[in-house]
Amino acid sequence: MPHVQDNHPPFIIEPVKSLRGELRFMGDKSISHRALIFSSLAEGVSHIFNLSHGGDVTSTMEILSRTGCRIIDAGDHIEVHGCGTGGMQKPDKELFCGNSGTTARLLSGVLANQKFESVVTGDESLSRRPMLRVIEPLRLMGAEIDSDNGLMPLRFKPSAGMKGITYEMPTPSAQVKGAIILSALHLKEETVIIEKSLTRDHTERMLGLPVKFEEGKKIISVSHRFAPFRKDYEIPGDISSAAFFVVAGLIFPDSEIVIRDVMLNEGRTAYLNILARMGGNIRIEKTRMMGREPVGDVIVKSSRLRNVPIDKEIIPMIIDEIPALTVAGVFASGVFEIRGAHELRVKESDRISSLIYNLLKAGVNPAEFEDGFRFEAEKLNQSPSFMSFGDHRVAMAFTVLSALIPSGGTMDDTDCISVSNPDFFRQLKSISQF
């Protein structure tokens, strides 16, 4: 089982033999975020239940205390006070964002709209993270907001009127959106959201926002008059954190994993369904409603595998999902390849140099492209020596993939898959075969 040398780093990661077992993972990392968030624009008191525990949900539970909103831990979920949409309260310092790109962008929809000024920072790799996607549409919204060339730290000024436009997204990004949606709550006026490529729908899904789709185009209305009201959330099992898991379970030999309780959106189900498109063993079992999301249990068995297509029109549905479902590409056979996928550029890390890089240390040789890349592995390297690059996704992909090559890996680092999942070696062991 993976452990720690004493002269770490670097992490060492032990061969399994198989996996079986049950699992159940902490709330789902998106719904978390704005649960917290939707909670402090609401008036009175609201519950959640099976909030995530990850780095990047403390980033903005940490926020929004030092804002005004009182967060209790209440032991069997958290309480959180709500402020309404304009009780916010001047923090004494810079707002910190850790590493989390969904805290930076959603509350910067918040931030635009209260009458103090405030500063957004985040560490190293979120400070190389590209913020003029979000600060154009506030802008246009009337919201006075600096940056350093379109990068943290972003400086917010009270506005001297926001207002409700109709925006068109250039790009596919569910935080962006989220972002205008949370500017929207605070004005009368109505806002009109166009989407011509689907992202994510939790944001207007969990506010009830009304939504039409024309001439292949999402349409989304949002006002004042949808500003949160206090509720209970209980958030679903992360489907996110769950795709390592249901990967190792396919490619490990004689495994068998049962997955408890976890979200089955269908903007997030994609790389579900082409792991099956792939041969995957995969079953869904107990479906039903928690809250406004669908959710259940989730069967994987050792499989054999086939790459097949992965269409551009997809990815912002997988974006999140692509280093898990590459590390499946390299135990299937044929060519694996993604394309479209600009976006990994922009993430914690640079995901289509850091996969490459990782791929080369396990012995597959990728072609590099702009947008994407293409392998097709045969033997693997023994005995790797991976690099996380601060990544969490690309540490718990790489992890997976050392654990089933014969005489295991190392990993520079694996302190940062704690923003995301903190459990994941304890889930690991859990599940292990020797």
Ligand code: S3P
Second form
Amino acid sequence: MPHVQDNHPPFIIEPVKSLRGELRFMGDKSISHRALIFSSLAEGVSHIFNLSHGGDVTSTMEILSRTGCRIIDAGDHIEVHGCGTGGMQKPDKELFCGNSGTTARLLSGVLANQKFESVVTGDESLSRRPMLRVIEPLRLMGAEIDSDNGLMPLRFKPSAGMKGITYEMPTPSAQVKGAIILSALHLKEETVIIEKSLTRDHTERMLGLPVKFEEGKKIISVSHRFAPFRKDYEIPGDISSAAFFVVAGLIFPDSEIVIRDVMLNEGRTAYLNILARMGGNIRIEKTRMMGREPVGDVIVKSSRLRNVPIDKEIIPMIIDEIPALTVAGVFASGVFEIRGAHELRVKESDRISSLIYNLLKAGVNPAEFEDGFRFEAEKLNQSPSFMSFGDHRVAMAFTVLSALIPSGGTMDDTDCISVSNPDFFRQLKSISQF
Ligand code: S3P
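Beyond the form predicted on its own, can we have the form predicted in complex with this ligand?
All chains and molecules follow, beginning with the one already shown.
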């Protein structure tokens, strides 16, 4: 049984024979952050259903409460009394983002436009992650931001005057794009963002921003005319939390998992296409729209997988799912290779190093590159002891792998999983057959 014993650390992950059953996921993390922020920037009361209750989204909620928005748990939903774009209040202390890069970067776009000074901090992992990518475009807009050499803490001072910009994104990042858009919502002048490489589109989609494509580039226009107004949000299930179960359903023998009402935005489903190309038996049913996002049921069955080439261009669209795909790669025939993924080095951990460390523990011998890794798995070690490196997605990926090893495995720490999916172990247990 994939269960966590009380005598931790380390956590013991026991072997599972097969996985069968139905799962539902709390609201998608990316959409949950945005629904909270947009509701807070609107005037009036918004209602949010199926908001993620993971640690990252809770960090966003706490910061918005600290800056004057009233956020109430109304039982079956969350009620947000927004302040309007200009109505936030000076917080009484530093704003702590925990482990959440999305909180830090998206809210930078909001705090840069306020009339008060604020300081944003994060945990040890977030304090190592690059913030210049968000500071630079906001400074071009006129923001006054101090940092510790491009790292946290970030200090936002009232600006002498913010203005619209035209900005071609040097690094593909939905968080940075979101920060620029959120800043531009405060301004009369138009801001234009140009993306050479596509990233998840929730910010522009949820705000209904005009978007066009020219010479292979995406061009997004935004100004105060698109400032959000109060509304109700129903958030579809988190497709990235589902990834670990999709992979598990494919690699465990005699398994079938039905995942209900999960978001199917095509900027987030690229990993499903890769798994299908690998020979994965994946069926999508009951597709429909939930707000502005497509949703549906995903049904996965045990499959014989073979590794396929993964295009560098698709990396920004699968960046969060690479740990789960890596586990699929271990149980597939042929060579698994990820290249063009330097961004993995600056996620919640240096994910290239974290994945390689754990692959070696599993008995797989990967080749490491600056921008990725390659391996062909053969016989796995028994009773491996894995490390999460405080990274939720590394912990979930190697928990799934451990449960498929006949002797099981251990993980040094699984607390980090709660930043995105506090339900992970309960869900895994609920579908486990012994
Ligand atoms: C996110 C964007 C992605 C992703 C992160 C969530 C978002 O990061 O890795 O988990 O909600 O905007 P990038 O900013 O690198 O695209």
